[in-house]
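Only one chain is included here, represented as structure tokens and corresponding to the form predicted on its own.
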Amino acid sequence: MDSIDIEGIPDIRNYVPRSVKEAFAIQRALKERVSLENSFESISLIAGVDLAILKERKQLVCGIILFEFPELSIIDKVYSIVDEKFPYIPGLLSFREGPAIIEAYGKLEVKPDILILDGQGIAHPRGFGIACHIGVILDIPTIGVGKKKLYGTFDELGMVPGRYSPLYSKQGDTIGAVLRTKKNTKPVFVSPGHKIDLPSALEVVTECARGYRVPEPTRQADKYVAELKKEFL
């Protein structure tokens, strides 16, 4: 299957897709929509997501954590429980975790002006991860932060918190950046998901790392989802 017709799918915020093949061509269209230009004027809140597998229940858990930026003072939290209705396929996250992700930012009564997702934007084989997935979807921006190398190639950098080395595609393309963010740790990769340039989506995160490896939104969406995993087992 080489295109789909995405208005012929009348809840693509809950699709699941019938084989690996239409989930691609899903991506590819979907990928169309994707925009790498800001969309907001200024940022005052800001929130992390992440997410868990309760395995013996074949469900998934997620937590979104809302934050007052650049402060990142805590406003809200909110949860989905939902069943697992897609395999886990590397390049396909979003089809797993998107209809969690959707429906616990469904319950945030303020919007934040970024959501920050604990995998990839553009740095992805098909230059649509979880990050653009979620973004296109919602239509808002996002920025994906991984903390493995999907796709792509860099150079070395320093070991100082702050520096940074741009992320390539095969053919040459700027797709992201590797960001150190704490002395003598690995560092994590950031690419923009939607509406969002890569200068602001790096600045950004650079602006969350409160002295550990992974941003605070995300840092904190990983430990509330553990103690949501904890409760629900």
Given for the second form:
Amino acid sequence: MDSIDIEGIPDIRNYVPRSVKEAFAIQRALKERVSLENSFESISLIAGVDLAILKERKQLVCGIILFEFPELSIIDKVYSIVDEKFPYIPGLLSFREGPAIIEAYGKLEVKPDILILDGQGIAHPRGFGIACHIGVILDIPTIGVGKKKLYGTFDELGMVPGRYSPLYSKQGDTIGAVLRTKKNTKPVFVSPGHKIDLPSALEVVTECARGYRVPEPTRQADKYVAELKKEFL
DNA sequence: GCGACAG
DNA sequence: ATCTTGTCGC
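Now show me the form predicted in complex with the DNA, since the one above was the form predicted on its own.
Starting with the chain above, the whole complex follows.
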């Protein structure tokens, strides 16, 4: 039961692991499909995602907002509400939030060139954070932007916005970067998810930093989901 | 056995 | 994520 036969899973998009061991196996298998090369030619559309919990209903609300890039003007908004089927376990976030994100994404009539997710990309214990997971399953470029570190080590960075410090794996590989998006404010953790390299991911996130710590697409999605939460409480 | 630990 | 008052910096 060490290695999983991914091909044998009917709907990997909504598959719920029966154990942590199985979840680990799925991540190790899907990790092989991650690409760290830019697959896009230019970026004219970008989207941000965020989720909230409807505790009473035991459901998750996911909101995705599509923006024109680099203007960052809103073009569309979609959302999904899904039953909570997997708990929050550090390192296995995608199994909890993935289904809701994928369903909402499917409702977008126009797809973005890049999707920014809350959480890590390859800066993960097994190199397969939620940004990688969503990117591989949807086969689209994704970037992971976390507010906290999950994995890796780094040196302190300057206070000037735009400054960053590489995130290193235990083996010494650069797996992401800690980016200062705002003065005198804690940095964010940026790492490639799929079909994009670190330099590009950093450029995009830096470009999306508009006066706040969290990049605009994510910040807007955050507000959107907060409203949805009230509406569906 | 003791820390670390995305949202 | 969520709860939750006052408080510090721009």
